Each structure stands twice: as structure tokens, then as C-alpha cells.
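Have a look below at one chain only, the form predicted on its own, in C-alpha cells format.
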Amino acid sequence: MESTLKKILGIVGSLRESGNSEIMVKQISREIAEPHALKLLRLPEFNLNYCNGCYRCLMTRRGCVIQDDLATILNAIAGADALILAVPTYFLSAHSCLKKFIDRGISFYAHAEGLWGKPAVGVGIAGIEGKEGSTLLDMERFFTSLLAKNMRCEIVYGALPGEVLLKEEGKAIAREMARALFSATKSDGHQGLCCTCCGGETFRFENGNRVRCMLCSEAGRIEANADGQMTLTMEAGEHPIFASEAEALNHREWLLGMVGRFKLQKDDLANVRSEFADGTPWIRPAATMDPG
């Protein structure tokens, strides 16, 4: 029956029709054993404006007040049982449509209960092996910002449309992604060190042996044991955001508390801002001409 089908949303982060991103989403879908219905969403087709930092999405609890396509995208995500993301690498990072979308992430908290824990897998496509840059991290950040459950993210190499499936590696990764999507635990095909707070694999090295996770921003230490193997010890900070649904909702309440803090410091803040309301010249975009 129709009601027994899993509803999967494929998010394509490329404008190229029948390109590698679209192909990988469909190939993963073909490998999924569970009965399901796939719908596709081409993210860069949608009109998404920049967040203006007004916080009205939190104060009204109705989502973002900007009139664009964000609500359509969020409703599609909230209505799905699982997500498949595929995105190309542009200049050592994922296509900018991912960042433009998650920059509106504060408004996601209005939909937190419908978004939390949705299983998701992601494939990043790079044309040259090793030149994917931050694409893996970008996909992980996309899922984390969406409050989804990242089951697995991988990089596949292929520059020409369809090239991702010319080699067995691409087909194998699609099969692995299909198995991972509805598995009981996260499938990890990587052998490197992972953050024990969020599972992230990208770190910034700080003073001494200190490291900071680039996904959840928690800090820790990296050390070598007697056998020369590296060990990682992470320390959850006082304000975790995405480790659990309760912490995500607590962060929503903290953001709402900014309204009260603004009211308390309104005059002092206004004094600081007034000092910089000078006549420094701006370069502005050209005025839009009326074709009529």
C-alpha cells in the first residue's frame, strides 16, 4: 500500500540536469532494499534570500518572515522519512547553495520537532581526487544544521556528466549509502579519528596538542600512545548545540533569550553603534533599470 512506502527526498546541489549529483541520488535510491518513493529537489533552483538576522523567526515561532522559497524546502524535508544529498565540489568546497541554505538555520528551530533525527546520507562529487577540499565537512554541517541524523557521507570522483558510475567505486559507494540510510547505527567507512561529541572528522590544530572540531566546535586533545597510535579526547563545552534533541531545543531557548539581553543593553548598544555612523563612502550596486 502507498502508506507503507518510505518517503525519501533527494536533494541535488547542482543545476546540471542528468549530472553526477542527480545520477548518484537516483543510483542510491535504486539500491535501497526498503520499499520507498523518491522525490527530487534541486536546491539551487529555489529562490533563497540572505538571512538578515532579525530573529523574528524565533519570536513568532512561525518560521522565517522573508518571502522566498525557504518554507517550501523545509516542508519537503520535514515531510520526508529520509534524505539523500548529492552536491558537486566548486573550488575546494561544496556548491554554495548548501551554505546559503544553512545560513537561514536559525529559522529551522521553528520546525525542530519535525526535523530532528531524520536519517540522511550525503555524496560529494569532485573532479580531481584529493581536491574535494571541505566538501565532506560542508555536507556534515548541512545535516547537522538541519538537525538530521548523518548516517554516512562520502566523496566520489568524476568530472564529466555520468563519470561517477563509469568506475566500480562509484557504484559500490551507492550500495553502501543505500544500506546505511536505514541502518540502526551510523555507518562509518573512514578509519581516521572522529570527534566523540558529534562524529566529525575535521579538526583545527591549536596550541600544543589542543584541537577543535570544525563541525561542533568542541575542543579536545590529540596524543600519541606508546605504540605511536594517535588518540583523541574531546571535551564537551558548556553550550553543546546538536548532540541531542534536548540540547538543540535548549539552544533555541538561548537564542530567544537574546531578545531580553538586547532590551537590557539597548542604550549601551545604541551608543556604540552611533560612534560608527559616520560618512565613510560605500560602493553600492547599480540601480536596477526599469525596462519599461
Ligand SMILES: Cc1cc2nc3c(=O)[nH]c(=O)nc-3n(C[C@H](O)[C@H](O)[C@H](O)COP(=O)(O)O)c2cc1C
Given for the second form:
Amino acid sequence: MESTLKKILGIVGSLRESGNSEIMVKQISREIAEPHALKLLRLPEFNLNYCNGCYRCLMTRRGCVIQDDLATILNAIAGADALILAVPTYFLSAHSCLKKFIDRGISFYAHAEGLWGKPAVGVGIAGIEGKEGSTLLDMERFFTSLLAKNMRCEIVYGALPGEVLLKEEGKAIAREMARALFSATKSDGHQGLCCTCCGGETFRFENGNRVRCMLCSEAGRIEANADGQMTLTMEAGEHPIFASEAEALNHREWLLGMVGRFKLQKDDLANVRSEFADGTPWIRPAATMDPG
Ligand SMILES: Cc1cc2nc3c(=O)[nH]c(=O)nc-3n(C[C@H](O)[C@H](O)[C@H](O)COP(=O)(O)O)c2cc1C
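Same protein, different state: after the form predicted on its own, show the form predicted in complex with the ligand.
Now the full complex is given, and it begins with the chain already shown.
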């Protein structure tokens, strides 16, 4: 008989065994009140290649054609009821295993219906207070690319393996994340302005009062109201892809339309490309070098 226990997948974004990321995932699981089954997946341990931009995953709707571990990871995610992510900060951003995985994300659309809306929480680990860089944003992007429902993302500080739980703060954050994972609404530790299109909290200042959300890339305006409080007005553009399942599926259809657009412009594109198929020398990796 199929177990009724909730299946939680803990995604550990660090190769350090019994390191802070692994400890935080397990601690959050221990704090979850309802009985559940936890499985772990150490993301950088898997063999993942780069996306080669062929779009065949969309055209066949069967997923990516590259023979590596992507399907194993996606099946583990699709088979879980909820996700706990913990990832270290490396050079002011999240460990690159997150980005390497989401760069394969066009093939996620083939599984969109199975992925959409999975509750997820994320903890970014940073060794130096305030030096987490874009780790929070990177975790949010990981969840939105996976079409998951970001219930809460936080940063915890600790450099040495195990240090995250030496302080009360790490334990408190684990408790909050455990509560957030299955709560009805997104619990938000951050009180600042957020994007009304996707909930993102990171913005680039452009000309004048124009801003751009760094999570969904929609544009908006930031202004002070009569009380001197800042207000943010976002304008959803042509490709809103995160707010609802329908938007994500519409984006998939738009991507599929690329095939038709490619066919229409095929000859013009070939003319441009042939002009650049010249003899400029390449430096190639040793494995692909001609031994002669
Ligand atoms: C290559 C490398 C780069 C790092 N860069 C940063 C950084 O930019 N900011 C920061 O606060 N900590 C940085 N750290 C510290 C780690 O985020 C910290 O040690 C963390 O606890 C590691 O998590 P883990 O035990 O799960 O591997 C870096 C560590 C390494 C090994």
C-alpha cells in the first residue's frame, strides 16, 4: 500500500559532508511537526552537462536529449511533495550547482504539470555576515525556474562545518522554515517592497525612478508617497511566467512557437551564420584535440 506520509526532498548544494547545508536540511526536517519521509540529494554530486540550446526537449516534449543525470534529479523533485534546499555562498552567489541545473530549465516545461506549485523553502549559508551577495535571489530563481512555490528563503551565517547550529539564530531559522513549508500562505521574514508580479525582493535601479525586478525581470516605478513611504508599481510585460501555472504553460507555448519563427527566417539566418563560419582558430579542450 502507498504510504500517506508526505515525501520531502532535501536538496543539498554543497559537497562538504556533514557540512552546514546538509545539517540545515536535516534540522528543518526534524522541526517539521507532521510525520514525513525525508530523502536527500546532493546536487553537485550529479553529472550534469551544459544546455546546448537545441530546443529538442520542447519539440519532442520528452525532456532533454543529453545523456546525463538530469532525469534522475527531475524525477526525484517531481516525486516529492515538498522541497527543502540548503546551499552555500561561494564568491557572493549561491554555489554554481543551482545555476548549472536551472540552465537546463527549458526541459522542465515538458514536466510542467508535475512540477507546478510544489512548496519549497531555502536556506543560503554564508561564512561572513552580510557577504551572502545574491544567494537569496539565486535560491528564489531556483524555485521559480522549477515552477515550485517559494514559501520562504533565508540566509544563515556559519563558516566552519556545523557552525550554523552553534548559535540560536540557526536553530530559530530552522524552526521558522519548518513552519513555513506547509503553511497556507507565504510567510515573509522580509518587510521591504516586493515585486507584485513574482514576489521578488531584489531590484536594479534604472533611469530616474525606474526599477527592474531581478527575479522575473519585469519593470516598474518606485516613488515616495505623501507620507514619505516608498511605493512600488510593477508593470507586467509580455512574458509573465511565474505568477500562475497558466502563465508558465503560455510561456511554454511561446517557446514552442520558436520553431515556426525559425522556419520563417531560416534562409536569412543561414546567410548571417555562413558569413561567420570562417577559419578563426579555436582553443579546444584536450579531449577533443586532434592527436596528430
Ligand atoms: C570557494 C568558497 C567561496 C566562498 N565564498 C563565500 C562568500 O562569498 N561569502 C561568504 O559569506 N562565505 C563564503 N564562503 C564560506 C561558505 O559559504 C561557508 O563556509 C559555508 O558554511 C559552507 O557551507 P557548507 O558547509 O554547506 O559547504 C566560501 C567558501 C568557499 C569554500
